[in-house]
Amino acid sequence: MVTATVWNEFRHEREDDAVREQYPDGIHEAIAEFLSDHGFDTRTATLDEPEHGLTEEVLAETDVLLWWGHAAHDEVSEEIVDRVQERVLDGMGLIVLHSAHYSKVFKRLMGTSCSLKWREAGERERLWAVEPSHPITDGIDEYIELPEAEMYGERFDVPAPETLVFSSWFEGGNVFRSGCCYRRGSGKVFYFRPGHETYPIYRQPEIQRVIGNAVEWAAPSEGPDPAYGERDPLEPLD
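Will you show this chain by itself, using the form predicted alone?
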């Protein structure tokens, strides 16, 4: 069974009535609940726990880490960023959600500013599946309609994705690369844009299906462990 850990700052839900109304137990618990329903072994971790809830033991047991952050990126310790990066390079999957594009972890792995345009106007979004044969789009229609969303717009300052799975159109005219796949070391990384804290986007079945598919895709495979450094020859050398 794939083990997924859902990480969240868990600040907005405690401080903002509009967010608490949407996610009274926290965004992390809402995501963990539907991932459990999808059959994953799921746990949660939050910023204010010791070591942000991401101890070496927790990460060692995690196949896929999901990261949601917004208001407190700077409070994440460099030690934990190093720890997460090392686990991704070793094969742990990472799903980066919505405003976590600005997280220290994602910026470290991308090597860029990860900046973008944004606008909070509750506008309609169409999330187009531009790579319909990809495992992350399994069971999804050609597009997902989001009645209200925060706009993220190009230019999105990230490396060109190895696979672009979703592309968004917004009512105000902007477009955005909303589903980006990367590999870093032995690990898979998926950035997925939908999920602003004041809209019930994580309650939408299609969005839940995409995130569940992404966890399956990002989970470590059972391939060989690569060896590095100086090696003896496999055959005799003259």
Contents of the next structure:
There are 4 protein chains.
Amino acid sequence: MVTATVWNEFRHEREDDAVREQYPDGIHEAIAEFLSDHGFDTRTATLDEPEHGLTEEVLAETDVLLWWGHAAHDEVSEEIVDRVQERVLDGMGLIVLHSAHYSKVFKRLMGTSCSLKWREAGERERLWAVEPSHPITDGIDEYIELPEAEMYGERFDVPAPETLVFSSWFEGGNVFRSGCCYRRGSGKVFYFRPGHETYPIYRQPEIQRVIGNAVEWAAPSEGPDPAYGERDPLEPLD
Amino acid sequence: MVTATVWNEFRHEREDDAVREQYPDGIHEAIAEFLSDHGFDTRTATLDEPEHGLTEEVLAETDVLLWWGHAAHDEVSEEIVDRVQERVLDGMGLIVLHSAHYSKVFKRLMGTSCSLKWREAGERERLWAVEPSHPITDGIDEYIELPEAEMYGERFDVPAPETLVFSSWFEGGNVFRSGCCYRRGSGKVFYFRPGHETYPIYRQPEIQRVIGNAVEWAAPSEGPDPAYGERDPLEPLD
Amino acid sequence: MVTATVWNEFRHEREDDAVREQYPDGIHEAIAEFLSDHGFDTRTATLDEPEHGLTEEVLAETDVLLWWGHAAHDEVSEEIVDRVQERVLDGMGLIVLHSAHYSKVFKRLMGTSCSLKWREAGERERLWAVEPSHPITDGIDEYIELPEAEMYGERFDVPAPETLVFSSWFEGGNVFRSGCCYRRGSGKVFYFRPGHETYPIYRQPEIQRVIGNAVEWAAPSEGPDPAYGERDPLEPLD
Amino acid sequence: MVTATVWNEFRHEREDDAVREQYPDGIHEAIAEFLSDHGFDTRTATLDEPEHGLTEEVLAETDVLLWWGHAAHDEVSEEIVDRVQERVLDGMGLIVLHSAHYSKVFKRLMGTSCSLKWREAGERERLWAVEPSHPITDGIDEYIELPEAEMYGERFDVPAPETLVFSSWFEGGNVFRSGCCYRRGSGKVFYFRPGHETYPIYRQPEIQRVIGNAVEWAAPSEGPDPAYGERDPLEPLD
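I have the form predicted alone already, so could you send the form predicted in complex with a further copy of the same chain?
What follows is the entire complex, opening with the chain shown before.
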């Protein structure tokens, strides 16, 4: 059984009435709930817990970590970023949601600024599935429509995804690579654009389905455990 | 339950004593046997059956097709190549084994000559797993050693694989991209180099494991069924 | 000096007044003209010439072939398709324009159906440059706007491009991977979506610039000439 | 004219007789010399200069930075790593040589550990060109042979290269992805394995040619300068 840990800043929901109304127990609980329904063993962790809730033990037991951050990226300690990066390289999956494109963890794993264009105007978004053979699209139609979304637009400063799964159209004239798969070390990383602290995007069944599919895809496989450092020859040398 | 159909020319085994000794019932039966043990619903098809054993019905019921060919590539009819290609684009997985790099089916899906260097000298091969996060490497060590193998060497004239899973070292001084993943349409394709009509490579447990993993990876997912052709606008035009 | 050969069906321009008005000497002449201005040695070839104008000699002298086709893809002979494919694998660049996504030559090199959605409604298109480090974007702004375009929409049934350079937004709600780089054999292939037989898209300076950049990018380099077939060992075998 | 700056720790050559004998003026001078012969405007910078020789001004004037480090990676300040990363994202090319796989700069841009296997036994290496259409292979034969090399072996913990140009065979039984192209921001990165502080590898003409080709490939192009942050809609919203 796959263990998914949902991490959240959990600040907006305590400080802003509009956010609290949408996600009274925090966005992490909303995500954890639908992932539990999907059949995962689900936990949560938040910024203001000791070690941001991400102790060595928690990470060791986590197969896939989901990351939501927005306003407090800078408050995440370098030590925890190091720890999460190391655990991803060791095989843990990572799902980076919406504004977490700017999280330290994602920037660390990408090596780029992860900048983009944005606009908060409640415009329509349509995510087109461009790679129908990818398991992250299981059960999804040709596109997912979001009636009201924050716009994220290209140029998105990330390395080209190893697989581009979704490409977004926005009412205001922009496009975005909104479902991006990467491998880092023995771990898999999926960036998924949709989400917002006030639009009810994580209530939408197709979005929940994609995130569930992504957890399954990103769960560690049982591949070789690479050894590094000095090594004797496997064949006789001249 | 995944249905795997193993296709074989089935000529060598009937015409050549050395091959028959290694694979008395045909190489397809040897592969089908270990895939059955792996838990797949397994069938076989051969060149000399009507429609090469690949009727519309057989292909419709096949989730993953495995292809072994060596000496009679030219005898495969264009009609069946068309049919297999169409079924791959429609979602069927395809595992292309060893000398099937030169099959019409693989060349059709790659768009290149699929040429390579080769040498039959019973030399040692070591397949290094270069992408430990890929499920095709599940249960595999850092490398697989084949005591005696036919050499295939670069330049291998294929499009760069979307994921390179294995890279081979050969005693005689060559290297080869020996585990290559592709997506074509809604289908997945895996080329896997090892195999031979007289060396007992398909008796080796790690090789059987990789092929089993590849069948699982290549099995169709439940993604969208793309629609093509003329389409009305989804948004009002000026 | 790079030699570019522009191939065109040259049917529309002779049969349809609206097309003739836009491109009186044929769309190939319009493209050849701006490529000459760009500094290339430019030639043309058309469907109704002997061997479609693509003799062995012409292809041998061509560094980069540009392909425009729309209504007569089926009339291109298999022999010439074989010849063009072989020449691409041997190093010739290929630029595939707009409706040539459905040409035999492109389908042959991709291995897929190359199908897509389309609509002819004169809607607005915006091509976003998503890979600013790619030389095909030299001299281009963040996006190119086409006031009136035929829509091409995803799912575009091609292998994932090795580099995705442009991604299109359409007024009617669709997106499209509209600048796609591939390598096939020793040759490079660029698919570029814009173009039309009646909208004056090839008169637009940014479009001309992209096509010129693409010719430079696709021109053959001086890499190794791979040898194939049986080879002696380079190292002593046990 | 392309400006190439060669960076070196320049410690070995001052502390170790064997290294000084091979590279009396430092390995950076040896590299700068053949790059000058290749036609580039060439400079050098070293660890013990103020700001490691990489002032804002030097980097602003540098089109392509070459990086050699081995024993003192930790002494490179985070501030200079930040500065180099930012300049790469802004368009500067970066060539990472041999043991610089472990430099802070490369690890920062890759997001992974960049670990590998190694062995110093003077064994034979053969770098096979696997992508003959890539300009980095210009003027190179099918393989480059190094009579005596330090072994670097897989698993090499980097993101899969966007283009794999060279794949190495080692006498002792290992393989390595030894020529790896990446894009990061508006900049291009090339990792090239060969090199050593005592084997005369940078005296070998083919190696010099590859490095020269890489500088040309990595030189900035004139693509768009992406804008980030909040943006007004380009189209009217409902």
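Residue numbers count along the first chain shown, from 1. Rigid core: the largest C-alpha set superposing within 1.5 Å between the two forms. Remember, predicted model here, so these are calculated numbers, not experimental data.
- After superposing the rigid core, the Cα of D17 is displaced by less than 2 Å between these two forms.
- The rigid core superposition between these two forms gives a CA shift for G229 of 2.4 Å.
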